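There is one chain below, alone, in structure tokens, taken in the form predicted on its own.
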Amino acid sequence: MSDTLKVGVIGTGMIGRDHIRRLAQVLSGVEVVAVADIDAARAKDAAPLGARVYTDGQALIDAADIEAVVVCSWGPAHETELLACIAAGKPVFCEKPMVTSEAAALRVIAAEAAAGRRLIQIGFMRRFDADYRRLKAVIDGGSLGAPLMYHSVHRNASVPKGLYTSEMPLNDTLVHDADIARFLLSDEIAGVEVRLPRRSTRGKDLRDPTFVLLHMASGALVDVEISVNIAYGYDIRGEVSCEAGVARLPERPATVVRDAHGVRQAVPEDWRERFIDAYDQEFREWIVAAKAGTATGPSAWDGYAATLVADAALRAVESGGLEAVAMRDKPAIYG
């Protein structure tokens, strides 16, 4: 493999375009040589100068000069594309959700385990955010004692009308909060409860806001507030309560203004502004691993765990009770 990783990107929607920009214009040691999308015009518009355009993801994966693949297509297509990458022995970065069902997740895990090495990294970018990494360092350092509770807030200013269903806060948004809870607390989620307060009058067709309670295997509790129509901005918060103190994420951006109008602080407009550095860092680390023919960071096992939590949350909405999360035994490659 050369010093420059030759990458193909499948899916040229909003996140795909942002990753193409990142790989082609921001990061070093990588070249986007091909893109694929079922919409040929959209693919052509997103492709960097000189990159080939495909309308078939399989053809891109099969191309001899493609050394690694970035999957940004819609969720139901991920299983087929991940299995094809594993069969081709090509490292693959896959945006969340990894897949859309437990059965699909288990098929992907079985294929990767049979290959005998990790090839998949899932796009849980919060693990690469400097603030979250510092918070984890405090927890792991033990100075505050064992973590007892974690409070997670995930607020969007708005979501595209007609494209965001009532299930998406649980099967699309919650996965980030569930994954970061597992990461920060070094713990698994054993059960899920969901409570639905009165609906916001903004976006009456949405199930918004949503309150989720994650029961960790250790006995710690994680509460997650999901609001997708909060109006004022993209607001991500986290605070852990431990035996001997608390630690929380800082407000971003950190600059505080004081003037004749009072004290104020800007709020990010969207996920790209809040996590731009985390997205860059996750790809830096993925590029290094992909050049070595492997993957690090969030694994297919982590994608499987998030899928189980989302499924349990959807069941909890219907049952009104605590829904168990039962994980299979972890294959050795995810040690």
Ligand code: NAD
Contents of the next structure:
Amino acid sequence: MSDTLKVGVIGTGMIGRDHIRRLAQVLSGVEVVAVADIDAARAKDAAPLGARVYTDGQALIDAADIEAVVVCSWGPAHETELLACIAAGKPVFCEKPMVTSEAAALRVIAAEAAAGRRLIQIGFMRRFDADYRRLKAVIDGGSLGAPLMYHSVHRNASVPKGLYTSEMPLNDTLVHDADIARFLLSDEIAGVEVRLPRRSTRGKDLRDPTFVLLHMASGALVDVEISVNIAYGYDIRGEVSCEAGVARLPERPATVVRDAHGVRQAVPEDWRERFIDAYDQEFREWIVAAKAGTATGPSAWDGYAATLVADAALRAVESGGLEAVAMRDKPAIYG
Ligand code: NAD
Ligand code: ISE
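Could you please show the structure of the form predicted together with ligand NAD, as a counterpart to the form predicted on its own just displayed?
In what comes next, the whole complex appears, and the chain from above leads the way.
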């Protein structure tokens, strides 16, 4: 493999464009040589100077000069793209959600396990965020005792303009909170309940907000507020209550403005601003591993775990009760 990792990016929507920007302009040791999108105009518009443009992701994956792939298409398209990358033996960074059903997740894991080595990193960027890493270090340090509860707040100002379905608060948004709960508490999710509070009148056809309760295998409980249309900004909060103290994510630094309306600080507009450094870091680590022909960081197994939680949450909306999450035995490649 060359010194400069030659990558192709599939999906040139909001996050595809943002990742192309960081790969082409911010990070070193990597070059975007091709992009693909079913929307040809969008792909052309997003392509860095000199990069080839495809409308077929498979053709990009098959291209001989492409050493690694970044998947930023919609969740339901990810399975096909991941299986094609595994078949081609190419490391792949795949945005969350890895897939949108348990059956698809099992097919991806089986294919990667059969390949005999990790090729997939999932875009759970919170694991690379300095604030979350410090919070985990405090919990792991043990001075506060065992974690008993985790309160997670996940607020979006508005829903994205592209594909958006009624299932997305659970299979697209909740997956971040599920993954970070597993990461922070070093625990697995054993069951899920969902409660639907009074509905916000701001979204015409939107069932928002959503309240989720995750039952961890240890007995710890995790409550998650998901708001996808809360107007004021992108607000991510987290606090862990332990036996002998609590630890929480800090307030983000922002200029304090005092004027005739009072004192205020701006809230990030969306995930691009809040997690800008975390996305850069997840790709730094991905590039190093991809150059070695493998993957580190959040794995397909983590993608599978989050998918199971999303499936259980969707069932819990229907049943109104506690839905179990039962994970299979972990294949050896996931450690
Ligand atoms: P988007 O709608 O803005 O863009 C998706 C793009 O993928 C569109 O241009 C669409 O034409 C293209 N596409 C769809 N299916 C395709 C296929 N089979 N082949 C090629 N192109 C295809 O959506 P987005 O906001 O950029 O989200 C894309 C993915 O990234 C989603 O899975 C989303 O959950 C994830 N995402 C992650 C984060 C994060 O914080 N990690 C943030 C935003 C989005
Ligand atoms: C989006 O797809 C993301 O992944 C963001 O990180 C998340 O906060 C948002 O809710 C999703 O729509």
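In this text, rigid core is short for the largest set of C-alphas that superpose within 1.5 Å between two forms. If you're wondering where the values come from, they're calculated on a predicted model, not measured in any experiment. Residue numbers count along the first chain shown, from 1.
- Core-aligned CA deviation for Ala244 between these two forms: less than 2 Å.
- After superposing the rigid core, the C-alpha of Val263 moves by 2 Å or more between these two forms.
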